[in-house]
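The chain below stands alone and is given as structure tokens, in the form predicted together with adenosine-5'-diphosphate.
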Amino acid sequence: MLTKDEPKGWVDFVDFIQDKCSQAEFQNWIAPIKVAKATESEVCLEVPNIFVQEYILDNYRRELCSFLPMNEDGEPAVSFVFSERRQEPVQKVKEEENLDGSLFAHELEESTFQLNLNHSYTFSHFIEGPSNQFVKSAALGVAMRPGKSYNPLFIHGGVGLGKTHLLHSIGHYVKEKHKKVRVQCITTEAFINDLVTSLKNKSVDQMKRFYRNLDVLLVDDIQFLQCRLNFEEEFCNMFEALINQNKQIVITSDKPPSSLKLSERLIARMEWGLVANIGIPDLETRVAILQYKAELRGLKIPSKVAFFIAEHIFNNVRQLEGAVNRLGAYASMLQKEITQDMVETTLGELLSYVPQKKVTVDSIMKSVSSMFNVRVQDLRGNKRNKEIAFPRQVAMYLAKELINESLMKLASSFGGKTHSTLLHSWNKIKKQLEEDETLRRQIHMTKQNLEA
């Protein structure tokens, strides 16, 4: 850490911060910085990522401007060099634990960290489209060149779109094309258990030593980390020490990091990488899905029964595949061809409703208002505020998704309004729907209280 030929200034700053912070910060951010060059005007700091460089320029710049160097604008005059991926330090933590007879980190794995991956969740099972296509290519490029492209990679989206699939194609990748990279795979759910029973075993510095020493970590759900705090900064600090070493982090999530209730700091750290979205598949998509999941099965559907199911189950690649699990069991069972009419009997409940009959702006705005509770005139008029505006969106959304006019006829039923606002209203609103599970579910009972 600290050698003799550092600058005073430097030594001195490292022994003033280590007194204003907590040990694990010190640990984790400060500790691993040394001094590259430094002469009279400028000192060059050797720092792991560009994480350790924000950090310290964010919390400390008045007191390195004190301590170091500074520049004409009054700024620290210090600049950053990255230090190359370092492996020692994981090493050295393997040795001390064979010295003192403790458990070597494999065994500890094979004994308590399992490394339990679905086995059909592999990049090849995994069918693209528009919605999915960047999402994949990123998680396949984590996978091929871990620590070294998108780090931490956060994906984020819907219920049953895929995201614990690519979380566990990326294990799979890893474990077979880099056989020395140590990698597990993780639910928060299952973090906080396995750090519960540590806690009580009285073994939380093998679980800690044993997560530090990964090379790829992947958590599932993230969400589940909200509103556990205790859990949430152990968690915080293992994220930090191993992206320290550009050890390569995944992390899925219902939300995007900033709608998260998490610290902030983790939050910074979460969004530091690559944020990607996994969307809603489109139509042909889905229907790639689904002969793909029949064929698997090795069942045969009809590419017209193919696109009615797939233009019914249309928000869930989970619901499609149970559609395909269940005619399945009915196909062969009753020994016969799969057709349409024994799709709408044996999925029943499970096609939702695409309306048949003709929908206008008047019904439209009529089941928004009785679904949000604002009047039919409020959301014709001007009124902004939010408890208006927003069904007011919804209504707009829906008047471009189901009726085929051009925007500028359907903007005017909403009281003379533009269609640059009904094209923005309609944007916002998609967008909101890929990570919004009670607005999906809202805009899916209205359509079906337009039926009605």
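Residue numbers count along the first chain shown, from 1. If you superpose the two forms and keep the largest set of C-alpha atoms that fall within 1.5 Å, you have the rigid core. Note that the structure is a prediction, hence the values are computed from the model and not measured. First, how it differs from the form predicted on its own.
After superposing the rigid core, the C-alpha of Thr197 moves by less than 2 Å between these two forms. Val78: CA moves 2 Å or more between these two forms after rigid-core fitting. Remark: with the core as the superposition reference, the CA shift of Leu242 between these two forms stays below 2 Å.
Complement to the form predicted together with adenosine-5'-diphosphate: the form predicted on its own:
One chain, no partners, no other molecules: that is all that follows.
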């Protein structure tokens, strides 16, 4: 927000840019900037981080020269300082009512255990599609009624699919809607570091009081707790203490609980509530994500080009965001519009070229039936003997992996099966692939036949 102390040149620059760019771009990149100091020959701007500094210099260097002083080299005479993170003083927290009606008193050092949430990771910024619709609904349900809906909530999925985004979204929602609720969002690595520091400082009791007196605990990347027995034991004790008080716990991982190398005790605790998988977004969702990320940067990507990118970058959302950032820098430097030729030149190593031959459920069934020596009509049928059921599960796995369609539509192609049946088959084969070399070869040969 502008103040009367800010120089006229900066005020005019902000007014000019606000009319030129989108509202989303302005709120994300321009609005957070403040004037720290201004003289006739130089302006010092306070920015939240290095990315905002690079963004304004990369995109508005010419405009800065028009409104602000210039140096001898014809560059804007602008310097930058980063916003200092405010440290909260040590506070004594008085007795207050918990979600379940119990009262307790505790002392917390807020400066030691800070809540750091990414301001961009909110429910409103999360692009919803068939692959993540269920898990987003579960996360929102937990945020609306902590400790009352799904507890614990365990979210698992591949890298860059939105697990951390949902975790931080829950944190933001709880902070906004439940003012008296104590919430903490940490990575597993941060928890381990906290415990190590507390052991060194002989302040383990203080750390235990802090975590056990939370109302909502959000833990990212629990897989990093594997093979660390002492830390796992302390985490499990904390987990049980919170659950027994009806406190909400949300955990993310790259694998489901049963696939983690953790104690049976902890795995059983994490499977108490709801285990939800977040999958790879389908084509339409990837296009929507791409266009949204581009809008935040003030970029215009033609629909045809967006579909081209989304068709060839499909592993995770972070790759899509990286593609937008790279295209933005390239287009800004060359002052050119984004075209397919530019995409192929700039993003060559990111693009995964899919086979020209269209893969269908029918072609998958034919290839699987040939590999496992079963009939296609059996794959569509309801026989449950192992010789038929297992190849059918393989076919369902390949259908979900290779075809960008809804689970319901894919499942209906298998003789009217339900989407939950298809998802169960996909999970089973995916897990078995981690240990079964023969199955890996069979699926690889099936894919080669499909692409031939």
